[in-house]
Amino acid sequence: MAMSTQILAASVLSGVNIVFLSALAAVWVRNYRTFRTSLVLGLLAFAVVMLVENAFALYFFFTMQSLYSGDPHVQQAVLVLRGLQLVAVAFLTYVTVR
């Protein structure tokens, strides 16, 4: 079964998130090294939970496509989340890396 478009765009958002939150969690795994505060390591967490729920947003998309196939609003909510998740996370790794 083909991917639709919808779902490989949302597929290549979810890699653009995975893009960014490795370089937040790489920033602030040098900055807990350094100032070893709560906010830091929460922050860190945060990146990690988001880099795990990425993750796996990619396999179901390649895997459970049957999922995602039936119905053209559930792609195209799918797909609005994912841009907003980018444009959240765009923010904050323009913010943290600045």
The other form holds:
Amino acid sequence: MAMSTQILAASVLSGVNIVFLSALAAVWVRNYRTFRTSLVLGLLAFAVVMLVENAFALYFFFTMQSLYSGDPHVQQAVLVLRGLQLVAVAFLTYVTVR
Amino acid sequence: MEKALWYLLTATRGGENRVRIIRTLSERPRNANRLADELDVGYKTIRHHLDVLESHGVIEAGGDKYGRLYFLTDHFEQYRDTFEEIATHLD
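Can you switch from the form predicted alone and show the form predicted in complex with its partner chain instead?
Whole complex next, starting from this chain.
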């Protein structure tokens, strides 16, 4: 079954999330080496869990399309959730790398 | 300010250079050019960090427009202990 446009778009957003989260994780790994503070370690754990979450999302989008294909509302909801997470991660990336 | 300092200095990409700038300004005020020379960091990078530190109330500028000297604020000095705790991690 072909992937719906909305689930395809959600997959792309998850991919961009992974790029941002990788950039954040890279900064925090480097800073943890320098500072060894629990704040940075906590942020690093946050980034890693979010990376795993996005990887699972991608996995679900590609392997469990029957889960989404029946209902366009579900697809729309999935897309909105991915989009909002992208906005959140983009803000955090902006204030962290600037 | 305490939480902002922690994030600004330990969790951001430019955190290490910001700590070095504050350390250098703790000895005595300096202008952006001197900071760039002494820390061996590009002038534009120093300028950027100075703007970020100034907007967070950590430093303030005095003197004429060209070669303005940067000072640590009294407000920052209240959180000196927090800074020293962060800075010890850098050694």
